[in-house]
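Next up is one chain by itself, shown in structure tokens, the form predicted on its own.
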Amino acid sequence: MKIIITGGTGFIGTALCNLISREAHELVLFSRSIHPKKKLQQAVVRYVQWNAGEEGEWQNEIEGASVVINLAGKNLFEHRWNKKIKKEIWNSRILATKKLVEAVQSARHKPELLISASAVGVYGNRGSELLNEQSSTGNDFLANLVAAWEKEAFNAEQAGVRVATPRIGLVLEKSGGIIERMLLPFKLCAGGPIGSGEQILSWIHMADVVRGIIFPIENKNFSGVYNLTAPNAVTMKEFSKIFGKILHRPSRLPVPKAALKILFGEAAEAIVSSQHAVPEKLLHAGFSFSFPEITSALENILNPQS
């Protein structure tokens, strides 16, 4: 099976290649900077060079793939929001989808299927409701910016191509996302939580995400968007608490709102914001989570030998 990747050099995208290769299919990695072919586990690895938003030699690979996978888009937190960023966020996501579908729905011999990230964001900041696959979406920069990112991946629709779109909850890894920013301040007994910590994090173990990108591809009958978040989502001061426990450290210093206005300006909202996402869609198809509740991910995450 031909499989196509964008973003899979980034955070989810490695941790995507590393299971997708355990078994032999051809992988193609469309990316900014060009590797040489290598064999990742059972899987033949090749790079192809691609600018998002950008034509180019990349959309002759999309003939004869089987499945499209879109991970592309300009890391959200990386710097501090202006109106130049956000329209480097925007574009990174929507003008790169756009020009992924075109190519598509152009292919004499079509992708059965276009799985296209998406974020719980697009719910905006809801307290502590109950956010299912059929709640309303908001209406803030992050919430807009995941509603078009969605609409221009269904476009792929009209060309008969199964779309599915998983909105994925708080990523949590050792090497990057929240648990790499959150370390060094808990191992410095300088940790806490962040904003008031009454905010709900719909969070989710490396693990379950690529197990849950890839799930349409092995359920044909799987489409259209589904939360990707763990069934049991907690507050931030739970999540600091358990943090903190874990690594026998405490959990005392919060991070203001103010102060992450400073580092992040317009992004800090977003940063504090609260969805209690459930992945109601995917537990009715009958997925299982390998870690369900935060503890078992957070120890299995920090403490790996325990």
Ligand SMILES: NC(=O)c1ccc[n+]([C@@H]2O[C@H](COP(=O)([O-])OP(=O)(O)OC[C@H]3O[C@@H](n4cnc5c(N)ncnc54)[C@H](OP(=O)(O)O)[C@@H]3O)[C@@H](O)[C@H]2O)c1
Given for the second form:
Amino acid sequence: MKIIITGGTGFIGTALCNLISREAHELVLFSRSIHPKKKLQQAVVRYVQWNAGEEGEWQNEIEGASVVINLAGKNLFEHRWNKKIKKEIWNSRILATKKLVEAVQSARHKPELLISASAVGVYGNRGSELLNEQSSTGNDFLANLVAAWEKEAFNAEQAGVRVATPRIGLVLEKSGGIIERMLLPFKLCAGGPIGSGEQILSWIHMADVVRGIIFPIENKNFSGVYNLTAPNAVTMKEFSKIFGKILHRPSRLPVPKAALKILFGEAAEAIVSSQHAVPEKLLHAGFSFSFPEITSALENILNPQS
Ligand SMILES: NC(=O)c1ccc[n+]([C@@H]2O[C@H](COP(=O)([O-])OP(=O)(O)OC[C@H]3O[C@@H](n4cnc5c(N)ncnc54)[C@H](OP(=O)(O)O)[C@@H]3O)[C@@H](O)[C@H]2O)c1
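Alongside the form predicted on its own that was just displayed, please also present the structure of the form predicted together with the named molecule.
Next comes the full complex, this chain leading.
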């Protein structure tokens, strides 16, 4: 089966490629660089240059592919948000997905399935409200971005392509994301919750996120939006306490929102926003989480030998 992945060189994409390449698939990565720094080792991976949002040779690759997985997008928290960065964040998802979908629509042999990443940020800041796939969406920059991103992906349905958009939660793995950022301060005994600590984290272990992304490939009747988060969300305070306990380090130095504002600007609001997403659709479809609880997930990541 020919599978195309955009953004396959990233944090999630690397783990996803490792999982998919265990099966005998023809794996093609669309990347802005055909010599990406994190070049994957698998012989099955072929790189095709694309400038997300621009036309090019990559469009011909869609022909005959069975599945397209769209993960590309400028990292949300690498830079302080300003007008220019927000525009790049927007275009790297909305324009890129639009062009990708146009290529899918004009292919003679269209893919059967488009899986396009989404995020729980679509719900906005919702306190402890339980959020399933029927819940309303939010109205801040991130929520509007993610809703527009999903809308572009669903345009592929007009060409008879099945579309699934996993609303991904906070992905936990040692080599990146929140875990990598929290490790050093905790090792220096200077760790603690980010923001007030009351916000709910809809987290997910990397092993489950990659299985959840490919779930629609194996389940032909599965489509639409779906929450891709562990079934047991926790508050930032609980998360940080368990994190410290596993590392045998205290968790008593919170990072105040004011400090985040200085570092990240408007993005600070998104960092401390609260979503209690529930993966109702996946559970109903029989998906079984390898790491449904935060303690075993963090033990596995921080203390893999135990
Ligand atoms: N990690 C999370 O916790 C999380 C949670 C919810 C949703 N998501 C979403 O899931 C997707 C994958 O997440 P990730 O953590 O793996 O992201 P990532 O590590 O930042 O990687 C995303 C990939 O997108 C491509 N990219 C980066 N900047 C780009 C730009 N300006 N224009 C076009 N492409 C660009 C890069 O691939 P090339 O350099 O090869 O082009 C990069 O490897 C993202 O869209 C993210 O928003 C992630």
